[in-house]
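The chain below stands alone, shown as structure tokens; this is the form predicted on its own.
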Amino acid sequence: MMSGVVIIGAGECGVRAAFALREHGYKGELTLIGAEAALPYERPPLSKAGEIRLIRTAEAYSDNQIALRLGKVVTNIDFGSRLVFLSGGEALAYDHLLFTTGARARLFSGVEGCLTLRTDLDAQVILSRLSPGAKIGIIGGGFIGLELAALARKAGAEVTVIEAGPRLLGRAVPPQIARVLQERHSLEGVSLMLDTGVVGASANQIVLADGTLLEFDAVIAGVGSLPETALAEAAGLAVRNGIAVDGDFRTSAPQVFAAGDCCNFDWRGQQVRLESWKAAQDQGEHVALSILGRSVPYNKVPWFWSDQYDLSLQVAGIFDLGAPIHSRATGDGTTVVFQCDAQQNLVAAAGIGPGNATSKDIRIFEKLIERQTIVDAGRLADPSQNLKRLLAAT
């Protein structure tokens, strides 16, 4: 039996695992499984833009000798034997084993019934729904949430976003950028329905905390995600808000790895799952190293954007929503915001603004914060202040 490397999972992450092992000279076998039928595709212009993506072609697989296996579900894994079992009872060998599994919809008790965005064919229903006059009602006003409004009010629709907090992106961003976000959503005609708690929803009905009853053409819950670790667990590995990992991204399995959204690992001391694009392909080519033997330490920073009317948001680096934030001055229509820790290391930065007005300011901001750097935060918050100069003196 044929062994090599197997990859479960044929998303973002996986892809970028496997095609990076190609590109650092790896040879052996390279299997990648994928549940979905589909070529693997992008997923954040699924509520950004409401299209398909491929990541790669399916040329670029055959040339590089990357087996796909889309559609197949894997049901059973022996790390004793490091066999994988596929539905319909194949068996795969692997000399190393990744997961790269995502995550999933996250559905509360009693909204089993809402639309959720997770793949491709859920995109295809809902933009099926955003036609001019619909109502849409979506629950959470996350990411998620926030970007499925902006399509929908693009489309012409009616929409309603119901929030438990007490604003948008409570947990996400701090609140000098949510209040952008928000005051652009209300003047856009889209209503914003605040400490709104939500007991119960259907395909077309929201019941309230307080006992209303709001209809709709379609409801979507947009409420987060879940790690998906029910086979991990199945196997036996160690799991804690996601698949844990050390620095090289090794699981409690003997050659056994997990990287992407599915996995829990150490951020400079705090034990972290990140949902996000950059992240899935920052600890792709990460651990593709680690695998070949080649580790080094993983010092990439977290960011990640958003995408809503014109407006585009930009975060590197994690907020602590309870310690200070300062901003810094721009006076042209844009907002950034940064902060530092105790020891005056620059952790975290945002900016949102037309188009990519700061952008060039937050890749400054992250470079920083990979670097660890200690700054003064009333200079740093100085518009007269170059950053370029302040990076170049790093």
The other form holds:
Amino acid sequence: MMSGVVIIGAGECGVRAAFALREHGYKGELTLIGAEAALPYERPPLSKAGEIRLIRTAEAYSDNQIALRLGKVVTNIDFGSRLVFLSGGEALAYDHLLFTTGARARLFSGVEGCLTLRTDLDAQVILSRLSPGAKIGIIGGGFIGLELAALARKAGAEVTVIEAGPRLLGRAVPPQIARVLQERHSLEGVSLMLDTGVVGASANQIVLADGTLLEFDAVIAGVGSLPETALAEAAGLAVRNGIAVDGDFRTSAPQVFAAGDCCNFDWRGQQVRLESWKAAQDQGEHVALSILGRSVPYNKVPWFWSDQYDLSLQVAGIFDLGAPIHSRATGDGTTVVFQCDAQQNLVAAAGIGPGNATSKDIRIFEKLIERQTIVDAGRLADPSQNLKRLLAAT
Amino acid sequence: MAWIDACSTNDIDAEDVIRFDHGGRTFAIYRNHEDGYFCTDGLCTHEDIHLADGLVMENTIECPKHSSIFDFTTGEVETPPACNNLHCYKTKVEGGRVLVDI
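Instead of the form predicted on its own shown above, give the structure for the form predicted in complex with its partner chain, please.
First the chain shown before, then all remaining chains and molecules of the complex.
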């Protein structure tokens, strides 16, 4: 039986790892297993533009001798004999195994009947409901909920967003950034209900914590995601909010790796599980090198973006939302904030504005964070200070 | 193809990029860290994003939206998600003006 690298999970991370293995000279067998039937596609546009974009063309896989096994579910794995079993009983042998199983939409008890967004098929169902005048209830004021709210307003639907916390994006971004989005959604006519708990929901109803019953044409929940770890756990891998991996993205079993949304790793002293497209790509590239025995330190800064209406938000690094956050007074209708730790190391930055107005700044901040640059917060806050020159001086 | 006067050499900061629209098309004109001038198509090959909003580091441009990185001297993709290279156009500097062959 032929063996080689077997990758379980054909999302952004698994695809990136497969192509990176070939780019870095791997000549062995390479098999990419995906539970979904569709050719691997980009997930971010599903909640932003509602369109399908393939990650690579079908020819790219055949040209690179990457065997796609789509619509296949892995039933179990035997680490001892290095075999992966597919539904139907077929067994695939491996030398190296990579989990890139991603995450799935979380649903808490009592709201199981509402729609969620993860796959292209989920997006098709949701988009078909976003018609003019349709009443759409969205549970959760996080990124998925807010991007769908913007998409629904664009389609002419009436939108209500219900958030349990006192503000939008309470776990993800600084309040200065969330405020810009909150004002914009209100201006666009989205009804925002903050500090409002939900105790139950079905396809057409939401029950609030105070007993109020709200009726909708469709109810969508965007209340976070959970790592897909059931297979890894059943096979005996260490799992702690994601498959536990070391700096080379190795799991607790020999020759077995994990990367992307499904894994939990140490980033500068804190255990994190990232749910972002860029991290999935960065880690896919990195784990390919690890599989090839080329261990290099992982220093990619967590980075993500969100598009809502004509606003684009970018975040680099991980904010401690309980600690002070500085503003750079851009004065041009954009908002840029950043944070330093006690040693004056720049640790995180975020920007929001129309189009790509803040992206150059955030990219420079990202590089300063990557280099663990000690900064003078006062200078960074001063818009007359040229960020590019600060970067060149480091 | 014809040589078009696109801008002054001083219109672009060192290690930076500007957008140049001509004849219904959009281009990006770069000045690298050694004062070399280069021109490519203006939109990223991944999604139609203007590269002129991106960050130039030496001979590379990073798309402002999804972080694809291209070598603008050759057009080659250095980092995905873009899969296709950028088309490059010849440039020359005459009398403090940047001319592009488009």
